[in-house]
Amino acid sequence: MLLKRIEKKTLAEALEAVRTECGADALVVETRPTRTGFLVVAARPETRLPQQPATAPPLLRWTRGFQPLAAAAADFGVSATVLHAVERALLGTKVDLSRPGDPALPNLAARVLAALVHEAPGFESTDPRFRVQALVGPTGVGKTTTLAKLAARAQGRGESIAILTLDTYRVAAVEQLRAFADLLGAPFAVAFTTTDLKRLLAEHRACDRIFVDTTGRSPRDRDALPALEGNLRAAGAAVLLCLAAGTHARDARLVLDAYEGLGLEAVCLTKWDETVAPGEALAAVVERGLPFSHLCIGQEVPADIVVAQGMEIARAVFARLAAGAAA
């Protein structure tokens, strides 16, 4: 068969050209991140499956040996988007997936998730373009405690560090954020305008790691969003978005269209603690092309956030379906 390459900037982009230059049919032989988007190789498949009867269960457009994995997949939340991704790479491989049961699926199936969760390890890197960390996100959902977090992380590493607000809206955040940088024993002001925060980052200059927080602003506050982008630019910030991993495919996509103008470096998905289905929040970010910086698991100070892994979060998806087998 005739393998085509199709690169584009989102998997979802990639996977809607194959659709239309192959067929709704097409194989994907493989899909893998890159540099500037997605590179998906497909073909147009010599023989046609037959065609599912229009009042077949949903589940049935599956192929029988991907289909409990698409079930504990769609349990945990991933979108059918990425898990038709995973099935058609899987396609192009040598597993069995005419019928259920092949040992050697459920670890290909998550290495070819994790291939599609770019990860952000420059956060915590030398890196000079990370030197200036900005928190961006909507209301509520953990920007000031998941700054807290990654300062003590670069303290622990032995790194001098600065914490700046620009969230002059709620008294209260600043407090918290003030009470957080006295127990680090690290310098903290309260940036009013770009002027103060031009000024604050020239008098911390010498810190290794300086972190902004910022006000929490709704998706739909567009008027909002363009001061702090001017903010943002004039501190020469790498912007995290910090995204709840309880939010719902819709309102992710939502938030995503909202601050992806902002120019955003990664998303550290927040409350992973807190929710039994953060592959809705997964997803929108896979689908979009963005990497994962980190993991907030729980409350504590610095203890309960990690890395994002591509492997580790791939595993987690597949993992009810593991412990339904073993049980």
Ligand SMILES: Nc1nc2c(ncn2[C@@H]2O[C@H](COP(=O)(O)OP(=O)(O)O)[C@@H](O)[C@H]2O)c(=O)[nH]1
The other form holds:
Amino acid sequence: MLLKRIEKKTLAEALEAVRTECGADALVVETRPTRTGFLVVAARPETRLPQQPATAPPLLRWTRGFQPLAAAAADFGVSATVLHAVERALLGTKVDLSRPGDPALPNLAARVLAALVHEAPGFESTDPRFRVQALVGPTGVGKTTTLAKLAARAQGRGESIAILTLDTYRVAAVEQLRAFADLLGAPFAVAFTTTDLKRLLAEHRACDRIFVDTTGRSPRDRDALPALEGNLRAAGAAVLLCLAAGTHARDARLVLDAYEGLGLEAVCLTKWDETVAPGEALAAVVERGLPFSHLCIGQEVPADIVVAQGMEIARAVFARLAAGAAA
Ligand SMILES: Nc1nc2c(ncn2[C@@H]2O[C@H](COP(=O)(O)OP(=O)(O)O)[C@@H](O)[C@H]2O)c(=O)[nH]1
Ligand SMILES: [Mg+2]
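Return the structure block for the form predicted together with this ligand; the form predicted on its own was the one displayed.
Full complex below, order starting with the chain above.
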């Protein structure tokens, strides 16, 4: 269930019940006094949506009030599955969906969607599980560039860093990363084997943060992924999947299927600046219940990256509604 309705005598009791039943990061969508006390409608952030079948989704008819929002979000690329979950959640609130124009609707819809766009703050935290971070993903999505951005940010926070690469597939890839490491004045080394990787991690055990770059693999090249999985497990790395924001829904699901076995901690959507419909990749990740770490918004290192924020992303999804209304 996406939404939980909780009624108690006092607002404090209702909010306490929300925390117990839905977790500390539950999102309160609505509070309202009732005849006997207070009603709180809360969205559970851990909600996993039903997996989208590979076939086309059934044609959904939206309530009239939700139609303009659905149109704006669909234009952004958001899947019917995710939109349907948002509409269902809104039907549990006091907004009027029988006709368009309720002024509270866009903001409420964004808040509900934000509860589904989970954030992954661990990658910039001091949590030791995120000390070693590995970037994985298909070829050319921006893994190395993103690694350089993350490394520069870590340095900016005052962390001591090291950069390792398992990407020995192309000579140019090693040189590209070495150049970034030199710019940052960070130690850099190439690991050819799991033994190398373990030795290098031990050598840099004093570093606050170690970044590991990997070879891009086509999601169809499933033979290469088990070897990578072995390396990343040996490294105890938190695995970050880089996925280009312009990836079509079906291709994004293919990538997620292929890489899920690596124990993904989160997804970084790259090349957000290159697409008019990032919602397809976004929704594919939301449907898996995977959190987002960052959005990459250009080629510039280290500037073109932002920490993913559910509410910001959700607002962007419905922003075209406002633009359309103004036009
Ligand atoms: N527009 C845009 N280009 C990007 C972004 N991230 C990386 N790139 C570019 O994509 C290309 C491939 O990047 P690279 O990091 O080598 O990808 P990798 O093969 O996954 O390591 C390079 O030209 C990067 O400058 C981004 O967020 N936006
Ligand atoms: Mg690379």
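Numbering follows the first chain given and starts at 1. None of these values were measured; they are calculated from a predicted model. Take the two forms, superpose them, and find the largest set of C-alpha atoms that agree within 1.5 Å; that set is the rigid core.
Visitor: Does E16 move its CA by 2 angstroms or more between these two forms when the core is aligned?
Guide: E16 C-alpha, core-superposed: shift of 2 Å or more.
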